[in-house]
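Have a look below at one chain only, the form predicted on its own, in structure tokens format.
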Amino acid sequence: MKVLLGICGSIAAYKSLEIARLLQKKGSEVRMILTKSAQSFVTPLTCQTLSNNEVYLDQFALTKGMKHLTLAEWADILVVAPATANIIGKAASGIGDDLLSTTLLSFPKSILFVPAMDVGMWENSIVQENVTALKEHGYHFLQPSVGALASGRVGRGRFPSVSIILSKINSVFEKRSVLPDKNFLVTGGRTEEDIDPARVVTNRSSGMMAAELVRAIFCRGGNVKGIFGEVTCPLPEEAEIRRVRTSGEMLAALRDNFAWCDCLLMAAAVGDYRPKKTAGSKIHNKALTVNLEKNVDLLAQVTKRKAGKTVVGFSLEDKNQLSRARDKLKSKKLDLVVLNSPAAIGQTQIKASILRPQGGSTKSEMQTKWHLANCILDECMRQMSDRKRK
């Protein structure tokens, strides 16, 4: 991916270098363009040697060839991150009076704005016109975050996090259709039964796959709360995530919000077991026996009360792996199933299948969580869709 990074004058502008380090690592090819005002905040210098490419100021530099066209033509997509309500004014209104609104006006691919300014700037009736007016041009935002911003008010301005800029980045160059005007429920990570205030049963799980369902989501423009459990990973900042521990933690996390969705996602590993009983110290037995009993089924409990919701199970299974899926297809009701195995656990990449009631299957090879995030939102789609005609 050929990235063209337009930096404009603001605080967060620092944080674009980070942007442009990790696209270079993942192996995307950098050019920067800075505004008049952005080199105030960060040098061409530094870009320079961070993109280990030329940066472009000067909308009349004597060098070959007319830059405007020439890095339009180059690129894959231009991100223009922070942008300003300057740079969104100009390109809402068709100004070009230097390099960066310049090759706005000239490039014909997509068009990332990532937003950074203060609550009151950005809550300005002219500023929301120009958005609503770009969106409608076909012009992509990534929605600023709430939080401390640089005067020292909270309010929405604040810079979104590099992570959730990078997987916008992909999104919009993978060209990823908007999802509808649903909203969506994901659960992820593990849950924890104790033993004693020291000790406790739990699953092994990472929460990678339900973050990156998570962003999915948010980056596709659709409503997104999270019920997570224990986790390896970072989740995502901008979107509503409540902590619980135990299965009757999730539970009731689960009974407060499912009115609200459309579609649950319910990716957690919910322990399957928990201790008949709970000792109130720390056991300090030289042997310790723990009797175990079956934990109330989450799942089963939601979808007694499905109403027409799209509802998607996983399934890990290290054995019968289709047959097991397949019958928690069928008893709980499901609308899809994701059927993996433990050795997706912890890891970035996943091969998975995708089980329909309807008795099709979508089979993938091997590829990172981010795409099959994707593809399990695809057939939430149309699951919604059909059942929409019906």
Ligand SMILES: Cc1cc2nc3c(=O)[nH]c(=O)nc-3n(C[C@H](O)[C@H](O)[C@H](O)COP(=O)(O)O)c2cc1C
Contents of the next structure:
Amino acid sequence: MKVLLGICGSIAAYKSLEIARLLQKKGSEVRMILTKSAQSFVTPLTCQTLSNNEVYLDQFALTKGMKHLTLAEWADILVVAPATANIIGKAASGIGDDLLSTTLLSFPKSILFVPAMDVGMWENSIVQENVTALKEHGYHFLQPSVGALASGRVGRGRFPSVSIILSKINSVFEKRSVLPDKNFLVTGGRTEEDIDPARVVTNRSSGMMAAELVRAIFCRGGNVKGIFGEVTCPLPEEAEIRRVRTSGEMLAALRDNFAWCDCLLMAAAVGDYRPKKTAGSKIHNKALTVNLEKNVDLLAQVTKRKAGKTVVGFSLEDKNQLSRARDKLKSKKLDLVVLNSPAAIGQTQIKASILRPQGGSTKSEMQTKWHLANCILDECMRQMSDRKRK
Ligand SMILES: Cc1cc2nc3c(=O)[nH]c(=O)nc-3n(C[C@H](O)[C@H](O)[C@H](O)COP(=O)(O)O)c2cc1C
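What's the form predicted in complex with the ligand like, now that we've got the form predicted on its own?
Next comes the full complex, and the chain you just saw is listed first.
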């Protein structure tokens, strides 16, 4: 992917250097345009060294070719991050009075704005009108996060995390469709069941698949909440995530949120077994036998009251994979089952099949969990619209 990164005059400008670095690490080529104000926050030399490419500052520089046209031709996507209230206003009014604003006018492919500004500026009705107008013209936006701002105030205006910006860039570049105005509940990570106050029975699930589902839903404009057990991966800061530890806590969180959702994606690895008894104090025996019993089946519990919701289950199998996954689909009245194997645990890449209740499945070759998350969402949307038609 060839990314043209426009940096504006915001205190968050230095964070764009990390965006450029990570994009390049993942194989993208990056070129940067700095506005005059941006140069008060980051130096052209730093940008040039980091991007390993010439940095573009001046529309009227004495170089060959018209930069606003040649750069627009070169790039696959134009990302303005951070986007100031000023550049948003200029873009919405069709003003081209410097290299970045003129390039915005001549750029024929996808454009993503990642605004950052003080809450008062973000909430200003003129800024909001400009954002709405640009969205109506097909420009993409990643809305700022809520949190502590450089001014000392707290509110919406913070530059989003670099990880969600990278996901959003992928989502826009891959032309992922916008999700309908539906509520998605995602469970992820692993549960722990106590042997004693210090020891637990658990599994190796990392939570990565569910974290990618949350990111994909967020980037495609869906309303998303997460319920996560223990994880060994970063979770998206932008989404509302409730942390739990045991399967009992996860069940309680599911019961609290199930009514809210239109679609439940049950990616959590809930322990199949739990100790029959939990010791009240730390065990010091020379040898220890732990008797395990079958745990409560959370998915079966919540799907008792499914009431028109779309429910997606995950099935991790190493033997009789297809028949076991089909049994799960049928016995729990699921709308989709994602079948994968223990080889996927903790890996960024996954081989999986998506099984449909009508019969048939989509089997994928090795792909990223981000890509699989998006395929699952596309399949969910098909199931939801099929149901609506019926
Ligand atoms: C210290 C400082 C921080 C600023 N931070 C922001 C910001 O985060 N967002 C914003 O919209 N404007 C911010 N501004 C104001 C812009 O820099 C100003 O509107 C400028 O004209 C923007 O130019 P540009 O859009 O061409 O980069 C800041 C100004 C200063 C002095």
